[in-house]
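Only one chain is shown below, in structure tokens, and it's the form predicted on its own.
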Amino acid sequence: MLRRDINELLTQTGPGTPMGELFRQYWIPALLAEELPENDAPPVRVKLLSERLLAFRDSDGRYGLVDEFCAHRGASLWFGRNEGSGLRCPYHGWKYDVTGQCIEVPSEADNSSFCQNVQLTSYPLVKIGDVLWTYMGDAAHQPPLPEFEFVHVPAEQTYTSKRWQQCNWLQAFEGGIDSSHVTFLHSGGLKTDPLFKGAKGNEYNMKDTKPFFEVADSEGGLFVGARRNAEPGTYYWRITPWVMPSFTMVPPRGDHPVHGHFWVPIDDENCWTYSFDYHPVRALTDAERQAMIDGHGVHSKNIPGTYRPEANMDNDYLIDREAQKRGDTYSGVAGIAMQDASLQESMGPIVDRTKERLVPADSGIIKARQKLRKAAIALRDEGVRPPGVDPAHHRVRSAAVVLPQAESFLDSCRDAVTATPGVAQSSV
């Protein structure tokens, strides 16, 4: 079980808390690049961390990230005119920059610098891959810029698509990080998701339920290893990175696509859960993009329009009771993303952590939160800098491989999980 206090320091992320103040020293996706797809398209309502905040392409294609409500009487700017290099409150005609400076008042006399001292707070907002990252901490410590593998390869090697999770981040990701519940809660799909079916491993997988747990300290956060038993004398390895603070990779299957995750809180209970497959060395298949696209693998089908499942809590998550009792899906719900956000949905907005009860299968959720902890501290009472933020940090890979049983996984295994430009990725 984990102590009250200790669970309220992990989950809330707004601002002045300790880990709202830990998110606020990395690079963190704020929205998809499709949602601001032009210059001067409308803006984009983005909360994070508890803040309100608008994002916005200005005339020259600049990105901006700033306070949702004008400095004036606090009307909404969503509802403001993107035109002309910057967005203009409807109400009264206040306009901004991109970078929260009032640049036009025109109640004011042409010679007035009244607007010079009106700013409102903002953030840089970069394009990187697919995704529009934003860094919400001190402009003095900003770091260099994410280098993720996935947002690097070129645009026909990868995919990203997000979603709205109705709770708190760290539920979210402590599934990401937990191994054991593919063999029960994803077995449907490894017989027949279009993005893990065929492949060798998916035998351990479901010959093995008992995997034995064994984590290794990284520079960036973790790598998580779930071994399983494959042939005499070998064991199947399974390795999961955890990049701080909120970045993990699903080893691979076969010759699929690598699959991964950010969660990132959008308040204390709710998050975006953004998603991403890559192939290192190969663009992705029409094939392959489509079932992306439908909501496969690590994705969900969406409302149209919105970053929404479909299936989600109102309607119980489409579950098919006749599906379960057949076996297609081992809880009722399709689609290995649902299947995932519906427990980690029904525990609660914030679950109560004094009540569980962990075993061994758990060390890689009970490592995480204990360096999650500790960095949140260490930052907030001595001004440490995280794991996680040096870009050397994110230049991970998942790996799946079978290993001899006397050999270390992580000895064995240190180039595999390093991310290396035109090699693939070590997959069974």
The other form holds:
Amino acid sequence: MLRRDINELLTQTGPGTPMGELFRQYWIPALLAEELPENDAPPVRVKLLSERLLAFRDSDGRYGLVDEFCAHRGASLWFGRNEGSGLRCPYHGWKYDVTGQCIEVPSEADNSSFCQNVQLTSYPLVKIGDVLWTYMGDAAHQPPLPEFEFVHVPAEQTYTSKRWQQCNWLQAFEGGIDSSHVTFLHSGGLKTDPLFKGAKGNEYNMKDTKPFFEVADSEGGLFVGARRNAEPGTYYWRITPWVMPSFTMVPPRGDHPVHGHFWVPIDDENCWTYSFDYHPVRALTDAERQAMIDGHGVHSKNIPGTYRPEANMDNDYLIDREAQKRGDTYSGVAGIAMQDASLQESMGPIVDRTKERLVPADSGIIKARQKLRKAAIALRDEGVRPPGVDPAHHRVRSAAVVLPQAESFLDSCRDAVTATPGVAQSSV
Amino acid sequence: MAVPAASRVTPTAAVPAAPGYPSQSARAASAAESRFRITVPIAPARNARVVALDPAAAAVARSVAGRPWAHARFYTCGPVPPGVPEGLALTELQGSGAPVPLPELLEGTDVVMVLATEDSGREQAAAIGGACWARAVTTAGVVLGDGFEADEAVAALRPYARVLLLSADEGDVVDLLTALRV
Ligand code: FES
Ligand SMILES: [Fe+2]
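Pass me the form predicted in complex with its partner chain as well; I've looked at the form predicted on its own already.
What follows is the entire complex, opening with the chain shown before.
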């Protein structure tokens, strides 16, 4: 259970809200690089943290993220002409560069200085890996660029997709640190999904459906360890890192690529789920990459030309009651991603957390909410920089290991949960 | 007469989507429909016992105990009699001060939260963990501070505690108990 005022604090991320200000301390994914595939590509509408923005890539390859609406009379610059190192509003021809600076107002005298005083709100937009990242906070406090491993390994080792999720960011994110649902909701996928199946760890997963949990602070957020019985005298540990505000990684399985998520609020009732898969030391195989494109693993099969999943709330997620009965899928919805999204969206756009009945196994979620609340309040009241801003906090990994029963996962897995270039993931 | 396949109505279709909504799920997930979730007061369902294993943990328990809780009760514990773990006696923080034997404390309880700051309570941790395990009482361990001083207490709890919250503070205890509605 969460008090109503705290639920509102954590779920509202528009300008001026405490959680909105917290998100504005970080570099966050704004869109995929593939959405602006070439210079002068069509601009893309991007709504983030309840702000309507427009992303474009100019004739010189510079990226910009600016107010969607023309400073003149408010027409959408989405209709703009992206040409000659700027974006021109097609209504009366005002032109802007990637920083939002107006560089031409045709109705004014040729050498008029008027346009120098016209500046659209804009945020930096930087390509790192397959993702275009933005920082929407105070320019004076802009942190160094993100160092998450999935965007720093060579291109052939990584793949990122995204999907529109029709609910508040927090309930989507909470699924990422909620290790106890995997044994139920995703049980079908452990046997059949090409990006999961065949790992030794899956057997421990299936054999012991009542995991034990340990939740520990990390510099950037938390580590959530889920432990199951392995061979006598040993435990199988799955360790999920969370880096604030909303980056998580799923513990790996065998030599399959490692995956994870980044949840980004669009507005208070929608979010982007970025899903990535990478292998720290080898290229993804063609089969792996194709499986990701086809929506296996943590990815989704999207409606061509969009980032909306083919199975979505408008078609009841293509639920298949026969498959549910047979046990092919646990809920009747196909695919890990939509199994999660269907249930998270079913809670309503912003779930009423005053009605929950939490159990000790939900401690990871309880602790994460507390850390978010504390960080948002410390930032608001004392200007304290939150965990997860420092790029050193980004260099984490998930891990799956078998340890002697007496060992603490934290002591034994320091190296395993640290992202070290050229070193393979720790996985069973 | 057999119903032609084409006219068979699936259970999903039996509840038609409302105008403006392409499916049952879309309508049901809307903000407008969320308002119709049944609101009934949720009775506190947990009969929790919070046990402090050492003096510093007891200070935290005392402070948390001062808040309004439905059923939660707070205890400190004495020494474990050699070879008789269930002989452990506990003292309720806001009670008469009379010792309560461990088996009695666990009667009617469904969750025990153990608080530790250092290793002096490792035997008590094992005794409580084992007794809870035998009675199917869910156990949660909360390690206050950075946890390094309590690694033996943690190791003693690990086999039994459904969840261990490491590097916790008083706020975590409050949040956990609040979330569990005790
Ligand atoms: S069992 Fe967790 S939401 Fe229903
Ligand atoms: Fe999931």
